[in-house]
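First, one chain by itself in structure tokens, the form predicted alone.
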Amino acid sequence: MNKFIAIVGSNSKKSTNREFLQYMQSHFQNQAEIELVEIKDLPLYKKSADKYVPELALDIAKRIEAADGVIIATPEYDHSIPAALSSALAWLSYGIHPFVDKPVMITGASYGSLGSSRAQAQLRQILDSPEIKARIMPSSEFLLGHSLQAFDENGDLKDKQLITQLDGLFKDFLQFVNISKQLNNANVVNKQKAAEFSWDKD
């Protein structure tokens, strides 16, 4: 069985996206291991001359490496993922670099109707930056909106649909972590030239 880390993409102590998450940890618990992590307990990212790397952030970067893929929910604030998530993705390309060539699948969740889709967007570019280049699955945008309203007292979703479509996505997510195993030739490259990339140099 395969294991994934699920990282909250919020410092809030009260999320639709962490509820998220855990509705996929509950949901998808006979088709995989699903950790969720918290950023919230990071400190904001800062530059030092030490190249100083919080124990934490250390710490998710290990879970990282030992997991077979990655989730990561994001909130949307001003059509942006949240500075928090920046911060923390920020840490872990830091000297550090677990999300070379890491399946990743991105969800979020919003109040409002448009389900984080500029947020996920946005962390797509991030994510496929030269610092951290994970293996990002293709086409599997899930969207969910106005996520305050979106469970029952349960914790399940309520929309059968979207029950339905996120059941096609985690199956393909699945599969696409099974053929990433096996595209991971140039990955002792891949992390080289993450390590020794900077943008100070020419």
The other form holds:
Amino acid sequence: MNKFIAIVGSNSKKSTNREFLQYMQSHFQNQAEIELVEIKDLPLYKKSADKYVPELALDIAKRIEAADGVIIATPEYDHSIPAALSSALAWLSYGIHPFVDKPVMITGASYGSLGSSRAQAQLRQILDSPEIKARIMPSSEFLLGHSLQAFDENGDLKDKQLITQLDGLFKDFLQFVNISKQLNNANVVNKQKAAEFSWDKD
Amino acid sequence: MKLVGIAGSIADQSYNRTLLKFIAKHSQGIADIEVLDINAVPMFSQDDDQTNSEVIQNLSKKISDADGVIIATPEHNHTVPAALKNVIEWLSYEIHPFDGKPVMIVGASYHTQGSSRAQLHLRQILEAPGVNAIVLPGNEFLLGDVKTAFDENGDLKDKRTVNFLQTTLQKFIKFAKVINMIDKTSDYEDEDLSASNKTDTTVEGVDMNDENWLDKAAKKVNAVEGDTYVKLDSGLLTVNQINYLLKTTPIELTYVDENNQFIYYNRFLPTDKMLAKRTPAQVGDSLEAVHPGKERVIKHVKQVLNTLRNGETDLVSMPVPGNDADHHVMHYYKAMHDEEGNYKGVNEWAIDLKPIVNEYLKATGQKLVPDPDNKIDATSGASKKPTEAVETKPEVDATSGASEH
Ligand SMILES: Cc1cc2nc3c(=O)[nH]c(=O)nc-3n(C[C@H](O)[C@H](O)[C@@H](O)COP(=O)(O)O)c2cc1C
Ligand SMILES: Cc1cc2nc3c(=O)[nH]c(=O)nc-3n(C[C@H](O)[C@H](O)[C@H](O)COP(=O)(O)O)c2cc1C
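Take the protein just shown as the form predicted alone and give its structure as the form predicted in complex with its partner chain.
Now the full complex is given, and it begins with the chain already shown.
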């Protein structure tokens, strides 16, 4: 069974994105093992001369390395991803490269009706930057709008149509992960390229 | 023009900060730019609202008070640095200092095309409803190859880059003026007659309404007097000479500053002989103190001040109450501006036009006859035209009104 890391893109104690990932975790328990990862205890990203990376980020990186794929659920703050998530991604690409060639499924929940669509579009560009270079599942987008009202008392999604869409997307993601495993001939080189890539070089 | 600059980096060494400092240094004379520090801003979290912390309140106040903001953004992983986004989140959650604020985006990066994606994201972020800044369209300023761009004094080496930056900045200053003007087409209700929004010339630490405000405030700022020379834009006079000049100018002049504080009148007549009565004890008063009570008067004063402040008109004129065949006393309210066009208050003058008309008639051997086409209400005399814009009632005198009664 595939093992996925699910990153909660919100640092709120009561997060609808966490709720959503917990729903995925139980809803898909027969198809994949999903482990939730929190970013809320990471400090704000800062460059340093010695390229220090916090222990917690190194630990998360290790778990991502070991996983078959990553699911990210992002809130939308001011039409973009929260600073907390942006900061986590900066740590996770600072001299370490756990995302290179890693299949990623982007999802997101927001209180508004557009369900973090703009944040997800930006996240796509971020994950494509040279030091992250994730393999983002193409043309997939899962938007959970009005997220405060989206779950019933058991934590299940209320909207049946949304569930059908999510089921389909997840099936696609499983296939994408499988195909991706076969496309890993260049992975060693790609990792090396990311590692050697430096913004400091001319 | 007062601007603040935010470098979107908390790194110890940042080229974007260097760029902002360069901009600040090179805009002396056209803009006064303060570079803000975002280093101590905590991580945004909905669970731990630190909106009221000193660091966030301070940033918010500086931004609110500024006429515009320049943000210099690095690019991290194709987007703005988390540290910059973090600040914007605090400033779009419980408070919204960017609302309606003109913003210019610049960015320095190690690469030729660097920071273009970050600038685009930043634009989207700033235009999100909770932020609602007004970003200067077009005019991307990308400083590539930043590591070799500055000399050892922190100055940009390339002349063309400096010129381009200057042009962009000038455009931004114009843009900010227009945006602020539109934004300020505020309600006249916002006029603060209590003069509590101090301006850069407000004398602090002296009660405005103190009868001896003049002496106390003068002492506080070490004001010059007597035979000390003052250099004016087209002349050199001593303080005494300025007084002689103003006191023989046969028009009653009043200075109300942009904070709605009454700070001067040219006292050449005793109070009871004045067309618009003023007393020495009133000098320094807020306009509210000059017009106690009188709701209708207050409303009218606010309307007049607001049209002048907004630039809807530069001059409001109106006849005062009680004009008769021998008197036609007019009040004029003229907006004053500094070299940069910032509103600096009202020059108010009162004058009786009738003696002038009489003198003219006498000198030219003419007399007045009623105009058969006249559409003006003869009892109030003067044309209503210039006052219509502010719905003035001719019998009300805007800033001296209540003190007369
Ligand atoms: C984690 C990290 C990610 C970066 N990502 C980008 C990028 O996506 N695009 C870019 O042009 N530069 C990128 N850079 C290089 C920046 O342009 C450079 O470091 C910039 O921050 C210089 O500005 P500063 O001196 O004001 O920090 C990155 C640097 C770091 C440390
Ligand atoms: C600073 C801030 C900005 C926000 N901006 C947006 C926004 O642009 N669009 C939107 O749909 N929701 C916005 N929201 C509301 C978020 O949708 C909501 O807080 C969050 O996405 C829910 O995610 P969570 O429950 O996982 O924390 C904003 C919230 C905050 C605190």
